[in-house]
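In the block that follows, a single chain appears as structure tokens, in the form predicted alone.
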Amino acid sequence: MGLINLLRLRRPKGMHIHLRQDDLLKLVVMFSNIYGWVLDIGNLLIPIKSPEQVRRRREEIEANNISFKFLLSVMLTEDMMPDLLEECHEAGADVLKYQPFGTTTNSQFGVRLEKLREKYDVLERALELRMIFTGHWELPYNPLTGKDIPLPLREELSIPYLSDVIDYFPGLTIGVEHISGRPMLQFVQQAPLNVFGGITAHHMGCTRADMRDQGSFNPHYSCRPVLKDFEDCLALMTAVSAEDNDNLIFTPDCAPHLKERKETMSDPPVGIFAPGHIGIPLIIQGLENVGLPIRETALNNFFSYNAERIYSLPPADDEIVLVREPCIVPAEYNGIVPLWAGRQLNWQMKEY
């Protein structure tokens, strides 16, 4: 067979994205613009937890140039309550959205993964709801000490946690963010039918190395869960590429910061800003490098169909176009360091 140098796929959705707010809203609208449909992440300065928020957060996301359709989260805190998730559902959001106390940026309003089951009332309006809940699994520290526990084990830890709600309601459909590790991926993989999983680009196609360089920590690498091995990303990729990969699905993580911050603070924030023109390349490049088949039917199912099928969205009408053209990532867009800066890609998205 010989080498592909044409992909035509159906218009992903890109179902984790931090829109923000403000200047950085307007950025991130504009990269986010090739996904036929996105997944706000709720999880602001000021977390998105009451029917008011939901509703001016539609309007703050409709009132920029937006040519994609969107889905509104809601931030499980200590003071949401099962009434108060049913008026936020009424003023027009869609799922529930899990950051554990401690987790990640703006995970301080989040409820500690080991109360969880206090809040399981939540969870259960949620499932009368129809609602999706999904969640950033890890655990930070250790209940029993207080000891922050490593960032590599911190995915791993938490499906004791994560097992517990699949156990609790068969009948919710419950998401898995961001996985980063082999622990993670088998145990979605070997999940009821209603349990769906996420993978990002950068967890596939960057490791621990890529947090060095030439030896010093780079901040633009920084993210939650923390970049593993390349062994996780192969196991990442080889899940992807499988003609069976129905429960998993895209999810960006687009997460910006300005480089301005993420350069000067001692503690900078975690996130990787990832839009799709960059992500999308780049996982079809990371499965040429390591000779997985570049199978159309299964990038589909990964970057639209399974989505469709998972958050009950219409069909996509329409396609993306990428080339196998050479180009170099710039080194910053509007004082913002984006994923795979300076470097190479193989592929281009020419029509979107």
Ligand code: NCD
Contents of the next structure:
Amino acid sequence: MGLINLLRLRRPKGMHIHLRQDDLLKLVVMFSNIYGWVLDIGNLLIPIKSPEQVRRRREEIEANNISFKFLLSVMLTEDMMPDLLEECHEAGADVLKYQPFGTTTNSQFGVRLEKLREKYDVLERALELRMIFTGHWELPYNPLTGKDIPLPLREELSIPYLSDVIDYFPGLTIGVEHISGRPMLQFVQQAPLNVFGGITAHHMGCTRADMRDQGSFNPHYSCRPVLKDFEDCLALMTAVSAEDNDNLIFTPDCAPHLKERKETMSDPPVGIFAPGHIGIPLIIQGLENVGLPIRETALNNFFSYNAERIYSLPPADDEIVLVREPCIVPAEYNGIVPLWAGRQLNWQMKEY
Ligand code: NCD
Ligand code: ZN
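Hand over the structure of the form predicted in complex with the ligand; the form predicted alone is what we had up.
In what comes next, the whole complex appears, and the chain from above leads the way.
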């Protein structure tokens, strides 16, 4: 097959975006208008966990110039109860999002993974309400000793807890956000049909080597789960480009933090600003670089159809166009350093 220079894809879905608040909200919204649908993650400074917050969040997002439609999430915090979840659902939240305590940005309000069973009544209600339960699966501390678990092992060590949820709730749609390594990928690929996995551009296209810049730590590639090895990227890319990628979706995890905070804090916040016009070309170029096929069917499943099916969204009726045209990613946008800053992309999004 010859080299393709133009790619038409159905308008993608961004089913894991931190739209944030205030100035950051404006910025993320602007860069999210390439998506047909967005799932907003409610891990704000004060997590979204009440019907009032859900209603306010809808207004906050709609006050911007948005061309996407969106779903709202509520956070599984210590004080989330079945009836409260139901009220949040009535107020417009379709997704119950889980960030275990100690794993990531603003997860200090999350239930500890080893205590998740205490919240199974909330998951039960999510099932009754046909809400989607989607989680950040990492075990940050050894539950026996309380000691930190090394970052590269955290995702894999969360699998028994995820497995317990899956066994307990065969009817619940369960998401595994931002799969980063081979053990979790294999687990999701072998899981029952009610389980789906999300994958980001950075977990496919970057490795832990990117977290080092001339020997020193580069906070702009620091996220959770932490970036892994080339073999992990290759496994993720192979899974995405395969025809049977039915339970995998694109979860951009666009998670900006101010450059200043990233560069000056002793323990900088985790999260990568990964807008779609960078992430999507990076994925295409990654597939090409490792010699995997660029199949429109597989890509449309991954970026669009699978999310439509899993999240019961109406079908997209328009497209985006990518052309082979090299460009350099800007060093920053409004004080935020994006994914792949200063590096070359071989593809650009044209009509969107
Ligand atoms: C995200 C953020 O900054 O909100 N950070 C990250 O490293 N991915 C939170 C999350 O999705 O885990
Ligand atoms: Zn995220």
